[in-house]
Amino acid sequence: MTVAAEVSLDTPYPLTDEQKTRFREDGYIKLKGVLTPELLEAYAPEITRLTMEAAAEMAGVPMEERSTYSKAFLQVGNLWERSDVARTFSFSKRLARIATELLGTRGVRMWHDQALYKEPAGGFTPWHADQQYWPMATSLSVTAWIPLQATPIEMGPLCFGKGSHLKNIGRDIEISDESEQMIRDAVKQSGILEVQEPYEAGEVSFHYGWTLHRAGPNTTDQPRKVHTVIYMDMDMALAEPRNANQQNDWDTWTPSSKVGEVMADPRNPVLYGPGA
């Protein structure tokens, strides 16, 4: 990577008070020009290589033989541990500072990063809330959703339930056909506005862990390449797991942490704030 590309990953992105307020009210925000097309071109090949290498077995399974979840995307976590290039991208202070300012915390830690590649003819992603999987003591978590290319509606960009993080909907159901039906019905009954928009190259969205979201299928002949970084308050404590998914995520993403204590496992470095 060039020095210029690395510097641009750490250059502050100016957020307005209005944008911070909108994020906290809506549960998400999509920001233009967070990354440059040149930066995406520099890092996307390595993210793609790591993703396809790790997901090669699943990629070889015909769509008709997969579950709804497996049709939705190829999923590979903690790319930052697999490559220095991926680490540089995921450890971007530019992104981590945005996450910190949106959450209103003194800093953020890595929960984990992951690639979500929706293949050509890939299916829809069911309605869900991410934090159903995470044993966190508070709601101060946020995901940066980073398309590595312009993402039209036909590729299946995220669809958010506006303000849904303030509703107690779908918090005890994992992503599945059942979550799609139950949350879809609840969203309609609650009058929650569904917002789905295309992403320009370099646009990045941020959403709370409890914000309901889904994505449509990829009807193009190109993969929808997306990298994500999940941040949590740097003072986030581990909560007693409420379900098997949260126990699995404890074991996977923060294995040395103890219930009631800050999740300061080596897998959860501070990315912005004191100690970063």
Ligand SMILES: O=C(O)CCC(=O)C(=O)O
The other form holds:
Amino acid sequence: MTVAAEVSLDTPYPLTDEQKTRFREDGYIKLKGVLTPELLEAYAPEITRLTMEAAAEMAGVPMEERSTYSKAFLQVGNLWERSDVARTFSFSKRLARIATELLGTRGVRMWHDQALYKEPAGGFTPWHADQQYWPMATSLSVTAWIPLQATPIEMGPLCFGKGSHLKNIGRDIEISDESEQMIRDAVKQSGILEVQEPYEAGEVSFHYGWTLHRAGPNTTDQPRKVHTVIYMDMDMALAEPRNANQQNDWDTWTPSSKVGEVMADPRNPVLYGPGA
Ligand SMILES: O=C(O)CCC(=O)C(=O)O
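Now show me the form predicted in complex with the named molecule, since the one above was the form predicted on its own.
Shown next: the complete complex, the earlier chain at its head.
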């Protein structure tokens, strides 16, 4: 048996102190070998099946008739509620432990998962910060961005604004042509380094909810298949929504939670830490 074959979705992935510090300073980190070819082969087909089933209507709309947002990707949330295979993938302790150690919390809960498939000829993803959408009381949230294949620059991997989670830029603007322009200008003016790199198969990146990021278009003839899992501190309280997107996300992802209380809705199970 090879070393790679022994890696499961629950095998710990040891992080160094240097990696944790880098994540906290840069606002993101890309890690090699988080998933093996065997794991990708085992889970990607089901993620793709569920995504194409749920997004069939949008996939049928010609690109030229779509908004900037819907040109960027087919987006399907909470796959974990749609099949046991997707649930096993999204509930990976290996990923959830990395999220916990990067955040420095005692554990993490599921905020939600979502597939983000950038189709062939799919457009760019405008600059934005995810937490604009999330009614969270602190900044202890992190997204695992999990490409299901190697993702060269031509497919539109993520591009991060290095250290941008520490600046107060673009926090009130949703994903749109305006966010692309406004944040792009602010990133350039404040000297934030834009880092865009290809992903090898099995690499996974993690970024804070306040880290500014975008992605280029997919100019290849293959879909850019990506799954994501969004984690929050297991002690995260619900904040009063600051905009309509946050109200919508409250209703969608944590319906029974109350402002000021820990988000312990059945949709937000602890994935790593006490009680997991
Ligand atoms: O996959 C993309 O193009 C954008 C993803 C993103 O914004 C995110 O996962 O936070």
